[in-house]
Each structure stands twice: as structure tokens, then as C-alpha cells.
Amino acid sequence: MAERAQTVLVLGGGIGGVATANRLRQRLRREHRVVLVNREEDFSFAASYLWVMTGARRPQQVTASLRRLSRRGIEVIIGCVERIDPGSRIVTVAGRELPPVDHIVVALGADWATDRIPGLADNGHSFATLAGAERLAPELARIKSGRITVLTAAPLYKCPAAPYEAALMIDAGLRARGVRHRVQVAMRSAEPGPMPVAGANVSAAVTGLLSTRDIDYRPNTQVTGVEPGRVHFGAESEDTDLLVYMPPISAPPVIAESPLADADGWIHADPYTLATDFEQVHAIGDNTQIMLGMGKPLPRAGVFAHGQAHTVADTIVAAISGSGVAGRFDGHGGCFIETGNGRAAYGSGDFYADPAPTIAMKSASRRWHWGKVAFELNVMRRWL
């Protein structure tokens, strides 16, 4: 008996999204719907916008039209997803209304909470976007003396090793310019270390490679607030010449206000299936909260959101063709820790490991950047 005709609707246009909807393209027959909806028309390689930070990278070499996905047979809306009816699955886009759908697949991400700190977004330059890491580009490449001060404004952010990376890639790039003597480099950190969620092994070897680069590195310290040259801790303030942060995040208002959130706002998927608790809706990637066994949540960051999408579209395949296997994420995945001059590091392992993650961390080495830089490739060029 021929599949009935169905239409799988991908909300976001990230990584988890993106890769969402490819894998479906090529594993379900064509008389079956793929669309994907982004507020944005153009997807860019967040995992690059070190890279663009640095100088090493153009914003137009990570950056793509999502509308090239339709050459696949995706069909792309641009437009801000406003509401989502999970039990009827009927979705609104910049005020209308679209007809119901058999699948959804919630990819929305976190919206960034730079507000929260007082100060903040005027007095300092973020990495965590595209625009950000291209205005932040020529500061870098100016400062000669003075002190950088890089942070975390909160516990909450996306991709734990970031901004580790932004700390020591600023380094690698004042000491290739020959001013590294002239200019502090510091790290505030409000964890209790470095990407403590990878375990104490981890933490360990990126303080050790902070130490070895001389970065002054505090964690258990809170960002209050910012004023032009100033950094406040609570009581506590800092001089700074040019301040460099991961700001906090926050659930979308469109998932936060839906019936698919807790009371935490983001949705709490199940962490092998990444069902919710409405038949045919799926969640992945930063707009879900998926907890460990140690009490802290999964990671945001795109290898899972990656591994999560490939787990999501082989379980709507199976359901639609009645064949082939369900997917089941196992909470693996690895991240490429840049340290500057051309040589990341690599920790991988399992996160699902109880009672705490085991992760094992390959020592920087050239071979570590070219496979991420591989990995840009793969996506920018064969992705979209």
C-alpha cells in the first residue's frame, strides 16, 4: 500500500534544524512535505564565529542562503514563528496561521539574555553572534597594550568550551602580533571551573592550558554589572580595557509561553527519543533541557543538537514508511577546544554516563583544527 502524502514542519534554522531537514529529504520518498522555517533567511556556522573573531575567517564564508536547501527539495519559509499549537500541530508564521501538519520538529534554539547585566551589552563585545565576533575583529587587532578581560556572564550559556577558546585564541593572536607582554589577558568564569559538566579530567586540562598561556583565571565570580572601562562582581570591580563575553540565555518567548514548557520555559524533551509530551512533536538542540545524572543539564551546543536531529528524522521516517528503525540518541558527542596558532584540542565521550559523564581529552595538536575546520567545510558546502 502506497505511504500517505505527509508534511514534516522543521522550526529553526540552525544547525539542529538544518540537519534536521536534510536527513529527511534524503530518506523519505517525494510526495512527502519537508519544510523548514527560519526567522532569518541566512544560516552561518556558529562554530566559526571564533574564527571570524580572530580575522581568520570572512562572515561571508560562513554564512549561507537557506533558501539553497529548496535545490534539495525543501521548501524554506522566512519568517518569525509567533505561536505553536502542539496539540492541534498548527504553527503561526509572521501572522499566519499554517495549515496542520503530521510532524513538528521544535529546533527553535536560546535566545540570548544580554539585558540581565546591567551594562553589559553597551560596555562590552560578544563573540557569541556573527555581528559580534566582526565587530569585535578590529578591536582585537588594535589593542597594544592595556588589559582584556573575557567572561561568562552567567552559569547558563551556550557551548561550554567557548569561551575558554575566545581567551586563548586572543592570546595566540596578541603574542603573533608581538604585544602579548604589553597587554593582560583575564578570565572570569561564574562556573566552579572550566566546562564543569565534561568532568573534573577536563576542567583540569583547560585551567592547566590557561595557566600555561598566563591567563589570569578566576571562576566562581559573577558578573553584576558594567560601566565604560569597569567590570563589577558584586562588591568586587576591575579595571578592563576592552571586556569580551558569552552572554546568558533564555528560552524564546514562543516556547517559554507554549504548552510545550515547563515551568523552566524550555522544553524538556525526552532525552533518548527527544519526544515531548505531544504526539508527532519532537524537540532538539538549545531549546531543550535535558538533565544528567550529576544535577546539571546537557550541554547546548551543536554536536548534540546534530546527533539529536539525525535521531529525531530517522524516527519520523520509520513512522511514515512504516520501515527502517527508530532513531535513539545516546548522549555522545565530542567538541574541538581551539587554542590558537592552528591547534585545537578534542574531548569526546559519553554525557548519559552515570553517575557523571566520562570524557576523555586529546591534547592540542593540529590534527584536532584541521578536523574541525573539516567539519566547516562539511557543513557549509554540502549542508546547504
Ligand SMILES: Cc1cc2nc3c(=O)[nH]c(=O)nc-3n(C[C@H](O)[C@H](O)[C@H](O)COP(=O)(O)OP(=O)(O)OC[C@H]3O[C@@H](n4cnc5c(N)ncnc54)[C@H](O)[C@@H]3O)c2cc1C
Given for the second form:
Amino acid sequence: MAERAQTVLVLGGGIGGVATANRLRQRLRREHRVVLVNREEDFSFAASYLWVMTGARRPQQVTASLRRLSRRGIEVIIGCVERIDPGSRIVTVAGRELPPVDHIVVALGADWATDRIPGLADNGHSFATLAGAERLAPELARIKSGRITVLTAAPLYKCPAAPYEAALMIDAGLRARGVRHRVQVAMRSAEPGPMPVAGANVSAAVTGLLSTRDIDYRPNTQVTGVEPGRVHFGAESEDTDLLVYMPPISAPPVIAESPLADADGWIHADPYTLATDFEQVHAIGDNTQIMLGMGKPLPRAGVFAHGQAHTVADTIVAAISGSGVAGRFDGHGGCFIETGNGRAAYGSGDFYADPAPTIAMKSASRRWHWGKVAFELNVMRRWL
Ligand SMILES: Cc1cc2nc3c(=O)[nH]c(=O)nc-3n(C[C@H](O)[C@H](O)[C@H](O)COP(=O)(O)OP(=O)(O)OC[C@H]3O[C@@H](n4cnc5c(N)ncnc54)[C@H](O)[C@@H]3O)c2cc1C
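Output the form predicted together with this ligand next; the form predicted on its own has already been displayed.
Let us now look at the entire complex, which starts with that chain.
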């Protein structure tokens, strides 16, 4: 029997959205439409921003136009998603209501909430955006003495490893330039320790790496405000010559204002199927809040957005074609932790394990660094 031609609308062209659209296009027959909507024309690979920060990559090397997806038969709309009506599956993009679709995958990521900390944006630099990493690179290359402070500006942010990688890579860069003995490196984190969801062993291993590098690390230290050259942590404050930060995040308003969101603004999708409360509407990646048995959310990380993308794509393909098996996301994932000098550690395991994730960490070696380079190449050359 002929399949009824259907349309799948993927909202967001980041890691989750692109991985979903590609998998759908590979597995659905051509009469079915795969449409992807993204605010900006360009995709950029966030895991490489730290290499932009160190000067190891130029921004163009980690950026590609989403329009390239149309060569494979994915329809691309560049525009801002302004309203999602999940009941009728009608989405408004740039003032225009799109016709109702059969399936929606919501992958709009998390917004930056830098404004939550007074003075942070004006008096600091962030590696968390491509433009920020690009601006930070010459500052790091210039500094010859003084004090660099790396901080996480809230306990909840994207990629729990990234700020720790930033501190280690900054240290390695200063050593390579022979100025480390004149530059103090401090790290202040809002959370109780490095990557707390990954467990005490991983946290201790990362704390050990910071200490070996003589990085003055203090956890449970929430920034409350920043002035030129001075960072405030409640009643205490510290001088700094260069402030480098990971911003807080918030749910995108278009999600928070939609019936998809819970009271906290995020989509509490089913942990295993990524189904929402609405039929044929799935949500994946950073715009979801998946609570783990330990009481903390699944970290916002590309590895999970990617795995969830495959889960929902397989479910949608099975529903449309009437064959194949619905996907199931099992909470497994791994993360490279760049330590500088062309080396990386690797933490991986089962984040859905109860009562707490079971994560093992492999120590830093060239192998894991090259593993991340290979993944970057795969994304930039084969995903787009
Ligand atoms: C510096 C840094 C390093 C990282 N390193 C790693 C790493 O090594 N490993 C790892 O697993 N994860 C890493 N991450 C985290 C990873 O990048 C994210 O978790 C991942 O990108 C989430 O995928 P997503 O599809 O949910 O959201 P995103 O990739 O953020 O995509 C969301 C997309 O939606 C678009 N969008 C948002 N709102 C709208 C709207 N209203 N209308 C239209 N489009 C909209 C955005 O422009 C964006 O393209 C890192 C993050 C940072 C910042």
C-alpha cells in the first residue's frame, strides 16, 4: 500500500535539528517532506569554539551554511520561530503561519542569560559563542602578566566540561608562550565541583587536573556582579585582569510561552521516547529538562541531542512507514575533555543509571584529542 505523503518539521538547526533532519532524509521515502527551520543561516560547531579561543581554528573552519542541506532534499527555512501551537501542529515563522504538519521535532536549544549577572557581558569574555571565542583569542594571545579568572556564572549551563577545558587550555597556552609564571589562573565555579552529575570520581579527577596545573580552583562560588577589573561573589570580591566566563542559560521564550513547557520554561519530554504531551510532537536536546534519579537534570550536551535525534527520527520513520522499530534513548553518552597540548580525557557511561549516573573517565592522551578532531571533521564535512 502506498504511504500517505507526510511532512516533518524540525525546529532548530543545531546539533539536534541537523542530526534529526539528516536521519529522517536518509530513511524516509522522497515523497515525504523534511523541513528544517533555523534563525540563522549558518550552523557552527560549539565543541570547536574552545579551539577558536586558542587560535587552533578559524571561525570559517567550524561554520557551514544550513542551506547545504537542501542538496540532500531537506527543505531549509531561515527565520525565527515565533509561535508553536503543538495541538494543531501549526508553527509561525517570521510572521508567517506555516500549514499544519504531521510531525514536529522541537530542537531550539537553550538561550544565553548573561544579563542575569550585572556587568558580566560588559566586563568579561565568553568562549561559549563563536563571536565571543573569536574576540577572546587575541586577548589571551596578548596577556603577559596578571590574573585570568575563568568562571561558571550559574550552576546550570551548556556542556559541563567546557569551562574546565577552557581553564586547562588557557593554562597550556600560557605555558607554551613561556609566560605562565607571570600569569595567575583562577577558576571559580557556581557548582559544588567539576561536572557534578558525572559523579565524585570524575569530579575528583578534574579537580586533580586543575591542581596539577596550579589553577586556583574554588567551587560553590557564585558570581553576583562584575565591574571593570573586579568580580563580586556576594560579600567577597577579587581583582582580575581578564575574565573568561560560561554564561547562565534560560529556556527560549518561544518554548516557555508555548503549551509544551512546564512551569520552569523547559520541555519535560519523556526520557526514553522524547515524546511531549502532544501527539506527534517530540522535543530533544538543550530545550528539554530531563530529570535524573539523582535529582539533577541530564546535562545539556551535544552528545545527548545527537542520540535523541536518532531516537525520534527512528520513531517518526516507523510511524510513517509502518515498519521498523520506534527509537529508545538509553541515556548513554560520552564527552571529550580537552586538557591542552593536543591531549584530551574522555568520560562516558550511563547517565540514566539509578540512583546516580555511572561514568568512567579515561585519562588524558593524544588518542582522545584525535577522537574529538575526527568527530569535528565528520560533523563539518558529512552532516552539512
Ligand atoms: C563552548 C561549548 C563547547 C561545547 N562542547 C561540547 C562537547 O564537547 N560535547 C558535547 O556533547 N556538547 C558540547 N557542547 C554543548 C552542545 O553544543 C549543545 O548541548 C548542543 O548544541 C545542543 O544541541 P541542540 O540541538 O539542542 O541546540 P543547539 O545546537 O543550540 O541548536 C539550537 C538551534 O536553534 C536555533 N534557534 C533558537 N531559537 C530559535 C528560534 N526562535 N527560531 C529559529 N531558530 C532558533 C539556534 O539558532 C540554534 O541553531 C558545547 C557547548 C558550548 C557552548
